[in-house]
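One chain is shown next in structure tokens, namely the form predicted alone.
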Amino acid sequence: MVSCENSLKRSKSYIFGFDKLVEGGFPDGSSILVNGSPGAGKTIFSLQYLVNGAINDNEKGIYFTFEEKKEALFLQAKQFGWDLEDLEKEGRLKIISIGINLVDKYSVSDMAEIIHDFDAKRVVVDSITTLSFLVDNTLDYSSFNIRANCLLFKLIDRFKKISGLNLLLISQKDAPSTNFAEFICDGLLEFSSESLGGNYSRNLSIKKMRNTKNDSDLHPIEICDEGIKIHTFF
């Protein structure tokens, strides 16, 4: 069992069961890798973190997505009662969908400028797996990996210079940049799912969290009408 006593300022997720696993929330200024298999709950968890921050703490959030169209995220969020369009109109949230044809128009510096101008405190990048679209894929595997890792390092380093920003980086399991991201990020959340007789069993383990006595056990995930719930054993 972990203690919730910690002098660090923390960013609460307000996700059922999660914050008590990380002493009350993410340490401010953290970069967190949200890694796992498709359908395990990574996107829902990350959206919920942004929405809860906007509603409960009046903290502005940005969701950069290279994989989903904006309208698709709006529809997904409505399943859980989250109106992303209203939050955008209120100036508490931005959803920025960057298609492959727009990648060249959004450099790391451009994204950092958007974050700064919006005064965002919570940012999600979905996903670093799509870093492959930002480098020359005609390179050999070794050179490609080096270029992708350099870009990832530049992104995290640049974003961490923005005071008080908490960054979630979504990654598909076993993607080329995942091992490097695990090394340089402050925290690592592992989402997993497996099919059991037509149903899915989903779990979360917290592999590491900077300046935190995190609970690293495997915890069942429930996806319900309100979003994700993390079931704990204490």
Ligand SMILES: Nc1ncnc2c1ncn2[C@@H]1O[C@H](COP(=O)(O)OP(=O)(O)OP(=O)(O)O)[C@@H](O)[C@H]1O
Second form
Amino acid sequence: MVSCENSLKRSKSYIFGFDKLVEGGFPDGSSILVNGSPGAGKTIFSLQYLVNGAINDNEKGIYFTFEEKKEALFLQAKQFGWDLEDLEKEGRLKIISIGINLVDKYSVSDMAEIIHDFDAKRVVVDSITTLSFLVDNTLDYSSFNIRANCLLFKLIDRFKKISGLNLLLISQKDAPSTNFAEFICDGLLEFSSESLGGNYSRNLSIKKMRNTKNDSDLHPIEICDEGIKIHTFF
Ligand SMILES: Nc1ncnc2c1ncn2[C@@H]1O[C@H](COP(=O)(O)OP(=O)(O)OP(=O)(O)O)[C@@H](O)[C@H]1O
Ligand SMILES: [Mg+2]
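Having seen the form predicted alone, please provide the structure of the form predicted together with the named molecule.
And the full complex, kicking off with our chain again.
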């Protein structure tokens, strides 16, 4: 259990059970890898971080998705009572869906310019696994990996120059760029989903959080009508 808070400014998720595991929130200006298996709750957690930031802290957020259509995200969010269309109309949120046919039209610099112009404080990239398709995929495996890692390094370096920005990077467990991302990011959240004979049990563990005495236990995740909850037993 982690209780004392140090003096760093923190970006709160306001997600049930989460902030107390990381001394009150992510250290301002962090890059956090949200890693895990399919269906484990990575998208819902990240979306909720943006929605809560817009509502509670009046912080603008951008969700870049290479995975889902905007309408699909609107629909998923509605199930938890989050009206993304309204938040967009109010200028508090931007959802940018980049289809596979558009992938090479968005460079890291284009994305950074959008973040800067919108004055976003919270950004999600869903996911760095699909982002790697920006790399020429006709390359052989090892050249592809090197180029994908360089792209990720460039993205983090470029985004970190935007003052006070908190970045969540979603990745698929064991994907080629995940290993590298695990140690260059400031924080690593691991979402898992285990089959228990028909039912699935989801868990979260915080593998690292720079500048933070983080809790590293395995915590059950519940996905309910209000979104995601992290159970902590304390
Ligand atoms: N309204 C809901 N109530 C309860 N559980 C839900 C609800 N909506 C979605 N889920 C659960 O959440 C899961 C999806 O969560 P999420 O999209 O965050 O996963 P993910 O880790 O991003 O997966 P992927 O790697 O496939 O993108 C679904 O598979 C479903 O089990
Ligand atoms: Mg997802």
